[in-house]
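Coming up is one lone chain in structure tokens, specifically the form predicted on its own.
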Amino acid sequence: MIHIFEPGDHPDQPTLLLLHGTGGTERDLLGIGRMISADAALLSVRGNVLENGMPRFFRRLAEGVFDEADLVFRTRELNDFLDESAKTYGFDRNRVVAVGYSNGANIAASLLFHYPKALRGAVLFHPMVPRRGIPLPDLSGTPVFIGAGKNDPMCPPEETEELNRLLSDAGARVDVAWSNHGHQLTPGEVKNAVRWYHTHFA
């Protein structure tokens, strides 16, 4: 997969997986890692699905509709990756936190919702439900935080109530941000971000 890999100055620091949203690139949550740890490594990865031209993490039906079969492909191609990645950089694989907005805040979900020990804690930007009716891997003690939007078109404020429901009720530590806006990344959500990331792991 196209990726970034910055090494950190700190190894007992987790490693950043960044993970853009729809049309964008690799580049563009470096700053955004940067800001939530100065000393993490960042591992950022642009999706390998083109959707009139833009990349995604995985292949959508229509908007909201996901390719169940693709979102499960393209969730195991990314932990593999996840894997040979911590063997070709050294970092801890059992120290990944992914930081992903609205279609990479998707499959790190989906990383959740089907690999147990793919991520150590997740930093969810406007995310959905990836998939329903399915039984989740034991996630106690993960912890992940949720920005939502209350005015959100793509992802409701039901849909994050659910995403955080299936979640805590497999375990994992939720927190959820909301703000007053609609599915834009804002600069208080990433505030938000930060203070959480540092309560759990700096």
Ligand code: MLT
Given for the second form:
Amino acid sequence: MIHIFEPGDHPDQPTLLLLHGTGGTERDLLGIGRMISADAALLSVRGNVLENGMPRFFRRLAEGVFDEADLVFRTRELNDFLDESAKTYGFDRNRVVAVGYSNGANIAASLLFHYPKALRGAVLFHPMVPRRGIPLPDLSGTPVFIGAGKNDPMCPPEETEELNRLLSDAGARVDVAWSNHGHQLTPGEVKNAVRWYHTHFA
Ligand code: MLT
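Can you now output the form predicted in complex with the named molecule? The one shown was the form predicted on its own.
In what comes next, the whole complex appears, and the chain from above leads the way.
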């Protein structure tokens, strides 16, 4: 997968996996990654799917309607890429924390839904429920931050609550930070995510 790896200064810090939104690239979240942790390694990945020229992490049939088979395939592909990258760059595969926005948050949530040890934690900005009707792995003690907008047309508050419930029932420690905004990523929620990260990982 096309990506950027920036080594960290502290081997004890998790590696941050940065996952952009639809139409973004591996450069989009580098700044936010550095705001979250000044000395963590950053692995920023570009989605392998193109929708009218816009990179994404998995196909969709319509806005908010996911191609489930492709989601499962791409989630596995990303998980395999993390395994390989840990060997290539020498980071601890068991200490990867995802930071994803929108489509990137959805594939991060999908990693949590499908693989018990894929992520040590996750910052999900405006995620949706990636899949329904499957048992989730044991996510005991996995910290998850959800940044959500009360007026997000793509992800209504009920869907955020549903995702919170599904992850919490699997044992994850979920914190939801609400804003009055829509789907956009706001400085306020990034600030909340930085604070949350330092409580759990720094
Ligand atoms: C998705 O397809 O993952 C969601 O609709 C969010 C987005 O548009 O990226």
